[in-house]
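So this first bit is one chain, no partners, the form predicted on its own, shown in structure tokens.
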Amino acid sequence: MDERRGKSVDIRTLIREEVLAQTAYAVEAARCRIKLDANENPLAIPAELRERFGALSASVPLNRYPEAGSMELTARFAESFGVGKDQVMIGNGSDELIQILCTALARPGAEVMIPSPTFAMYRISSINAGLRVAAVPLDEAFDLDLKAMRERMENHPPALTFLAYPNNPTGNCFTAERIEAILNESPGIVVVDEAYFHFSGKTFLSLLDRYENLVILRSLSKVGLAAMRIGLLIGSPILVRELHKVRLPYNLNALSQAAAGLYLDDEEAFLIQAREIIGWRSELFSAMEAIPGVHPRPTDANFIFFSCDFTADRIYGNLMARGILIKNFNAPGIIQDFMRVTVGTREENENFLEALRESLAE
């Protein structure tokens, strides 16, 4: 025996089970000429606010913490949004936030509402947290299946549900009329994620005074400051004073920070370019509905949901094998052979289609 050694430690069995159940969530690393897969803005920011932001980069005093719950950036925020400084929450990426609620609501059987399919971290932090995870499955029409949902919720009243509008994969907003039955129907916390808002022009935020169960979630991900990690939690004060017990002193750090008031003074330079890939995502929607076999969805948000007349895999191998990558989905189900691309560029978007075309005829 290596008396060098120390005692011998079975690290699986002090992991909780629902841990060692899961695969870490996967993110293609594979390098292409053209990515089409996170549904990112192609676009990078201005040279003039590059600029700007190297320049406030650099009075950055690095050795020094961030502000804590970055509360200049809460109030300016609320402000935006017609809301009191008390509303608002700034986390690290709106995966911060989901993390933070699935946390401050872990009670003991305490069970989560999602639609399926929708995005990945709701069902990861839920589980994660300690939370049982209840997923209904979407109807045909890829909407809120409201009547399933309702059996759940009386025979299992959920202490929170996500519900991402626009979507994602889907793409398309849920009718505005069953995320409101749920919000009366609800007894937990239900939350609106808006994280493509940019893209919909479709908000919750109104209701805000009409429901107290309701939190809205926000981000400056896809409309360019992906890098920065920005999320934005609104809620009614009481919930939010709970949620900053949670949340870690110094989540968003001091560049993110920077970033996050470079958008606030030039918003509209952002939304600008969002304007822009609506205008390319209309275009590439025709392109992909006038191609023999495909069939683009309806959708809210920055990229296209849609399936194929031939296996999923297959087109997705053919992608990847001309440097394109995109998002592949097929699982049985409803979203079998259903893949999603994000709008590029046009310049982006031609060559996908040209791309694509060519996966079919192989």
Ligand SMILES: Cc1ncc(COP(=O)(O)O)c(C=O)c1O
The other form holds:
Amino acid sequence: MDERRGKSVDIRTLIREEVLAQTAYAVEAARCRIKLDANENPLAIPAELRERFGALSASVPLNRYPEAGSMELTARFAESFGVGKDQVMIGNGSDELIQILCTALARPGAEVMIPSPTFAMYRISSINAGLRVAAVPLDEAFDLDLKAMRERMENHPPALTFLAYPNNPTGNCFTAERIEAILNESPGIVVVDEAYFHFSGKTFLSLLDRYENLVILRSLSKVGLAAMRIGLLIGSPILVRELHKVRLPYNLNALSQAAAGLYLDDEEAFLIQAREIIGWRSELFSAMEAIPGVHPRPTDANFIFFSCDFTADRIYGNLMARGILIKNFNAPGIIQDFMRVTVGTREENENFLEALRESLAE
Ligand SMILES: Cc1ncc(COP(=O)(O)O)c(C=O)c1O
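What does the same protein look like in the form predicted in complex with this ligand, given that the last one was the form predicted on its own?
After this comes the whole thing, all chains and molecules, with the earlier chain placed first.
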């Protein structure tokens, strides 16, 4: 018997249709021996930094709210980027900054332009904010299809365009001239999302002065602090000022603020790891290229997008059966039968390669 009292409410009728139509972002919860699905740094932060973080955490007054807006950190990051502190905003991961941008720009009827495939949260946050989404397929080389994007911009000027640089899941950096063409021609904000900057070394930061509509996103997730959820937005002071009105007051918790400070105190320790991962990336790429029937795509990120002469579902399943978790992107279109593997430690990569060879033979 139903014990609940009061009015019966059909909750689904209260929810916006765009939300009902969505599926929640899928995070793979399967148990695995080796986790190569989420583009994390496979290395723990160095022991000495971990100790310092422990001491810092112990001194955080847990009964107090954290510093609102992380203003001290904002000033430090601004200095490290060589921009004004009114040009920087810190988010609870760059995911939150994507959400804030979408919320602020969702005027009635406004549209977001994204290439396809790209990072899933651009679409999810846009739809949640009530924005329309125009997804323009990438060309055969997984580069921006400038002609199609120009057509879209002419017919439906986007308020916001998201360009991941390098792109997730394809791993490549789009041609810089094509991004600049969009910056020049778009009447809206153009976000260049540099979440994988530490592995690409390529940035649009120096173009901030030239393009008022340019916004850059960075993240500390991929370089070793995924658990702390620290994202950075760099843009024009006029935009940042408005975005602060959308940001929740205490969006970055005190432990994350401590971790971000630690990153700035000792950035080199993180960059050493990134360089190590870049070395493992080229070893992994060459080894994958040498396996008959395996086709890795060039990458600027800490992951490799690849296809095999077999269905992705079969290879993904065979790898899972060996305890190795990667990401399966099998969807109709240009990424049919593609998978993405994160660069792990040398040992993890060797395990993956061995399992991949076995999976192909099975
Ligand atoms: C292109 C891109 N942008 C942003 C993010 C989100 O990063 P964060 O952990 O800072 O929210 C990811 C994570 O996979 C990503 O691939």
